[in-house]
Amino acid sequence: MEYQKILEDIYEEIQPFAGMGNQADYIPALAKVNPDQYGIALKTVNGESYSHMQADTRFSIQSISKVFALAMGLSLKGEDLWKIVGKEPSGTAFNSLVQLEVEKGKPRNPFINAGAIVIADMLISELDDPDAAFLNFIRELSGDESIDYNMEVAESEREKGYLNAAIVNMLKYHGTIKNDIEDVLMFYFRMCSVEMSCADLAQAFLAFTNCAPFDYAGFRLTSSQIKRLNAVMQTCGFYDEAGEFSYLVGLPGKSGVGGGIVAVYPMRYSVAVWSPRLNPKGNSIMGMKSLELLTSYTQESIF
């Protein structure tokens, strides 16, 4: 397969997008992004690597880090972990408080900002310090001692998140966390600052294309576990356009509000991308136009 020529001819093909959406300027650290960058890289699990763009250009991964810290839930408490939180496509926005005080407190699956939260909570509890163990996790994955927290886009997204301390305060009160709210909050936020890029991005994904037992950091996930995962990402992966991205593209996946867009073709390649303009859902628009086309260029798909 010519990947090479495949992500040079996508980015040509998907110029008429270029000017569309908006970064995330509810954030005002984001805010200040240039939106109009563009960056992909593939990796195959026979370690060839192709990339195009601004493949090496670091963003902030946002939601993308979710999907480490289930890793790391799953690790900690396997099938214990879905007892505080759903495994359920949404259909509603990924902060949204109502589809929360409906359900009384369990968020419907760990991909939506009320789930991650409460995955956070649980890895306060469980770990000694588990800022340390997060970012160790994501660099022996990723293979780059380098990454790290972005501490002005954390701070940024406190100083403006209401909704966020809304869902917290309710999670509170219905118990479904038990550590103190702005530890649980501030936790959340760093981990959604972490800044990689898609190379980093496409290298940390491989352990979940493998689809082989691993132990990263101290954190092992079993075939099944990482097969659970991929399960969870197709489902639920893009806020409530889960369902679209399965349609046109056919990968499980994640993203992310900084732009980003990671997905794995499991036991042949992971593919990361990023475009800080998003649609309506908070998905980037370029990003996803971009997959779509790779899965069609290629005929390669999980279906």
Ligand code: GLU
Contents of the next structure:
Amino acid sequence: MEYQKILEDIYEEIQPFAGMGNQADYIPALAKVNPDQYGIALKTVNGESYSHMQADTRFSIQSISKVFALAMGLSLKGEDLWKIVGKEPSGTAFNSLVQLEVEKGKPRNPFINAGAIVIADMLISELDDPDAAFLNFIRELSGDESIDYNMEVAESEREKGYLNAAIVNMLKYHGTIKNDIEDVLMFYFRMCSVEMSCADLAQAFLAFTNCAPFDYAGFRLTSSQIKRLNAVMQTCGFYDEAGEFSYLVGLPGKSGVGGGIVAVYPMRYSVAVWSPRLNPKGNSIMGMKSLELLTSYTQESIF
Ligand code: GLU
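Would you mind generating the form predicted in complex with the named molecule now that we have the form predicted on its own?
Following is the full complex, with the preceding chain placed first.
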């Protein structure tokens, strides 16, 4: 497959979408990001690497971090994890409070904010130094020690994080989380603030292609657990646009409001794309279009 040419052709073809949408500005530090940036990187399980444009520029991974947190949670808790968080698509926005109230504090899935906040709380309870463990896990997955939190982004999100504060309070009210709400919230914001490039993300997500034993920084997953993690990405990875992404792209994946999207073609490759301008659902417009074209041109999808 001529992936390099395909990535370059895709970039040309999506130009009519340049300038559509806006970067996430509800997090003040992200409002400062130049919205007109784009990168894409694809890595195969055979060690081939393809990229185009700003594939090495680091950006805020935001909700993509929820996949790493879920992997750690599954490794620590196994099936018991599903006692504190569900695995059904929510059909509501990533920061919605509606279901949480009706469903008495059990979040629908690990990829909406409420679900990730519950996993953050569990990691604080289980790990001696959750900040270091989270970073070490990502550094090992991507093979790059320089990956780090961006504290300015984390602090800036805390400043304006009214909805996430409401979520953590409701979770605490229902007894779903054990630790101090401020500690949980700040750990959640730090996880979201991690900065990675498309190349870093494609490398890290190769581990989720499920073609080699998963054992990173002491966190192990069985191949069956990786299959299930991919299933949750497929059904819940794109907020209330999970069906649309599945329909257009046909790969499990996860997006973040920093404009990044990662997708996995099990046993074959992982691909990461980034462009900060988002659609109203919080997903990168050029990112989604790129992956739709990728699986259309290559005719490679899980369906
Ligand atoms: N830190 C963001 C928030 O909690 C993550 C949202 C996202 O990327 O979907 O609002």
